[in-house]
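A single chain, nothing else alongside it, follows as C-alpha cells in the form predicted on its own.
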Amino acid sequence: MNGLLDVVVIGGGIVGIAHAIEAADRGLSVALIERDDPPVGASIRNFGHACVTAQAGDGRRRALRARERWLELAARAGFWAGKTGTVVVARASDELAVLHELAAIRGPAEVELLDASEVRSRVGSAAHDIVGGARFRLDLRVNPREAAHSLLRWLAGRPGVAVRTGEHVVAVEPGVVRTNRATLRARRIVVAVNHDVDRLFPDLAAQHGVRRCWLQMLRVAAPGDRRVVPGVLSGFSLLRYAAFRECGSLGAVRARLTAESPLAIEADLNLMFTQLPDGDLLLGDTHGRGTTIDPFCSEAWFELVLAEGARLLGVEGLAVRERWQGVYASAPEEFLVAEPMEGVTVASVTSGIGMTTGFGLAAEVADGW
C-alpha cells in the first residue's frame, strides 16, 4: 500500500484494532502497525471478560456500544463471543446489600439477584460462606488467546487495509509515522499504544497521569473438571468497578475488607476468573503501579490470589498450569482521548476496561472524523 493513506493506526491490541475497523467500515484505506508479531499484550493477557453492567458514566456509554460490536464482529471475523453474563459472589451481609442497591438501580433487564444456591450451581462452587449473589445479564465472554489475533488476520484480508506486525514506531509527525522499516503517510494517525504513550508522547503521559499497571495472572486446572458458563467476580470486585461506587452501602463492605485482608488491599486484589475452551480457569488478579513495570513477582501475591480463589471455589488447593504479568495504562481517568497535534489522535483505555469499552472508545473517536 503506497501513497498517502487515509488513516494510520499505531497499536495492534484491541483499541488500535477497532479503530482500524472503524476506518475499514468507512470505507477509507488505513495501515495498522504493531511491533509484535504475533501481538503480545494486554489484549491477550486478559479474562475475556466484557464487564458491561459494572460501568459508569462515559464507561457504562461506550461499553455498551462495545457490547454490540463484539458480537457483531464475532460473526464477522468468526470467533467466539459468548452472551455468558456474570455472577457477583457475595459472602458477606454487606455485599449481598451493595447488589441489591445495584439492582434497584439498573433493574432487572441488567441484574437478576440470586440466593445463595442458584451462585453455587452457577459458578460450580462449594464454599459454604456464599449467602447470595447476582447475575449481570448483559455481560459477554471471549477468548483472550484467540479473538484479537483472529480480528487481526480478518482485518488483514480486507480491501484497502495493511496490517504490518513486527514493525516499531520511531516517530509521529502531523501526516507522517516514521518506523524502522518504513515511512508512512496519511491524514489521519491513531496512537493506540495503551500503557506505552509515554514512549511517543511523554508530556502528555504526565499531563494525563498515565503510568503503568501490572497484574499478576494464573491460568489453573478447574477443580473437578467443572464448567463455568459466565464470567466470576466477588466482594473484591466491589471495590474496583464504577457502577458500585453509586451505592452508598460499598463503605461497609470496604472497611470491612480492608481490617479482615490487608494482604489483599494492599495487592489491591480483583478476585476474579473466567473460563478457557479447554477448562482450565483464567484466575486473578493483583495491581501494582509506577512509570516502569516492576519485573519481579511477589510470590505472596500469588499464593494470595490462589488461596482467595480456592475458598471463593469451596476447594482445598488449585493446579497451577502458568503464571504471568499482564499490563495495562493506569491513570486517574478512565479514558484518555487527545490531540497532540494536527491530525494525531491518542486513545487510550486507562483503566484496565479495554475488552469491555475499546470498541465504544474507537467508534466514537471515528465519529469525530
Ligand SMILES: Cc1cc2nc3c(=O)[nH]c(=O)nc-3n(C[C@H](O)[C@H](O)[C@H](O)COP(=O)(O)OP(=O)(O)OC[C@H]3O[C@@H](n4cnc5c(N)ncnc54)[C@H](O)[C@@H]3O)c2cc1C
Contents of the next structure:
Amino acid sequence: MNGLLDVVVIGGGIVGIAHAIEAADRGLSVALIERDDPPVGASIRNFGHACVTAQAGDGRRRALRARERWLELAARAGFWAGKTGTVVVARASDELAVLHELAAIRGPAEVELLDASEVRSRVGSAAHDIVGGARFRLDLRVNPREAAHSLLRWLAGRPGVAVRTGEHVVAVEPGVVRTNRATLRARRIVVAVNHDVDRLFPDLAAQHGVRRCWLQMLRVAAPGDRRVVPGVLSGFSLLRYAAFRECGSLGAVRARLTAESPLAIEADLNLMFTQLPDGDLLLGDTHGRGTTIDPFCSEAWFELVLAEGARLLGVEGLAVRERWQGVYASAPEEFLVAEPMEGVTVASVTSGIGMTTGFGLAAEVADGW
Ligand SMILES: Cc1cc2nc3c(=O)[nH]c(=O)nc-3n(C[C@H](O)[C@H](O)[C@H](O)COP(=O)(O)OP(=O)(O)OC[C@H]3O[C@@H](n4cnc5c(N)ncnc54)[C@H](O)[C@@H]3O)c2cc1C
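Previous: the form predicted on its own; requested now: the form predicted in complex with the named molecule:
Every chain and every other molecule in the complex is listed next, the one we just looked at coming first.
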C-alpha cells in the first residue's frame, strides 16, 4: 500500500482498532501502526468488562453505541462477547441505597434489584455480610486476552487494510506519519496511543491534564471451581463510575469506606472481578497516578486486593496465578478528543472505561469524516 492513504491510525489497542474498523467499514484505505507485536497495552491487561450501565453523559452515549458494535464485531470477527450483565454486590445498607436510587433513575430494563441470596448465587459467594445488590442487564464481557488480538488479525485480512506491528511512530505532521521504518502519507491521521499522547503531543497532553494511571491486577484460581457469569462489582466500585454520582446516598458510602478502610482509599481500590474462560478470575484493582509510572508494585496493595477479594467471595484465601500492572491515560475529563493539526485527531479515553466506550468514541470521530 504505497502512496496516499485515506487514514493512518497510530495505536493497536481497542481505540485504534475501533478507528481502523470505522475506516475500513466506510471503504477507506487504512494503515494501523502499532509498536508492539502483539500489542500488550491496557486493552489486553484489563477485565474485559463493558460496564455500560455505570456510565453517564458522553460516556453513556458512547457506551451504548459501543455495546452494539461489540456484539456485531464478535459475530463478524469470531470472538466471544457475552451479554452477561454485571452484578453489584452490596454489603452495607448505604450501598444498597445507592443501587435503589440508580434503579429508580434507570428503570428495571437496565437495573434489576436483587436480594442477598440471589446475589450470592449469581456471584458464587458464601459471604455472610451481603445485604443485596443489583444486576446491570446491558453490560457485556469479552475475554481481554482474546478480543483485541482477534480483531487485529481479522482487520489485517480485510481488503484495503494494512496492520503494521513492531513499528514505532516517532513524529506526526499534517498528512505525514514518520515511523522508525517508513514515512506514510494520509488524508486523515488518528492518534490512539492511550497515555503516550504526551510523547507525541506534549503540549496537548499538558493542556488536558493527562497523567498516567497504573493499576495492580491479579489472576487467581476460582475457589471451588465456581462459575461466575456476570462481571462483579463491589461497594468500592460505586465511588468510581459516573452514574453513581447522580445518587444522593453515595456520600454516606464514601464517608463509611473512608473511615473503615483507609488503606483501600489510599490504594483507590475498585474491588471487582471477571472470569476467564478457563475459570480463573481477573481480580483487581488499585490505582496510582503520576506523569511517570512507578515501576515498583506495592505488595501491601496486592495483599489488600487479595484479602478484600476473599472477603467478597466468602473464602479464607485465594491462590495467585499471575500479577501485573496495567496503565491508562487519566485526566479531569473522561475523554480527550482534539485536532492539534489539520487532519490529525487525537482520541484517548482518559479514564478507565475504554473497553466500554472506545467503539462509540471511534464511531463519533468517524461520523465527522
Ligand atoms: C488494569 C486495567 C483494567 C481496566 N479495566 C477496564 C474495564 O473493565 N472496562 C473498561 O471499559 N476499561 C477498562 N480499562 C481501561 C481500558 O483498558 C482502556 O481505556 C483501553 O484499553 C484504552 O485503549 P487504547 O487503545 O487507548 O490503549 P492501549 O490498549 O494501551 O493501546 C495503545 C497502543 O498504542 C501503542 N502505541 C503507543 N505509542 C505508540 C507509538 N508512538 N507508535 C506506535 N504505537 C504506539 C501502544 O503500544 C499500545 O498498544 C482498564 C485498564 C486497565 C489498565
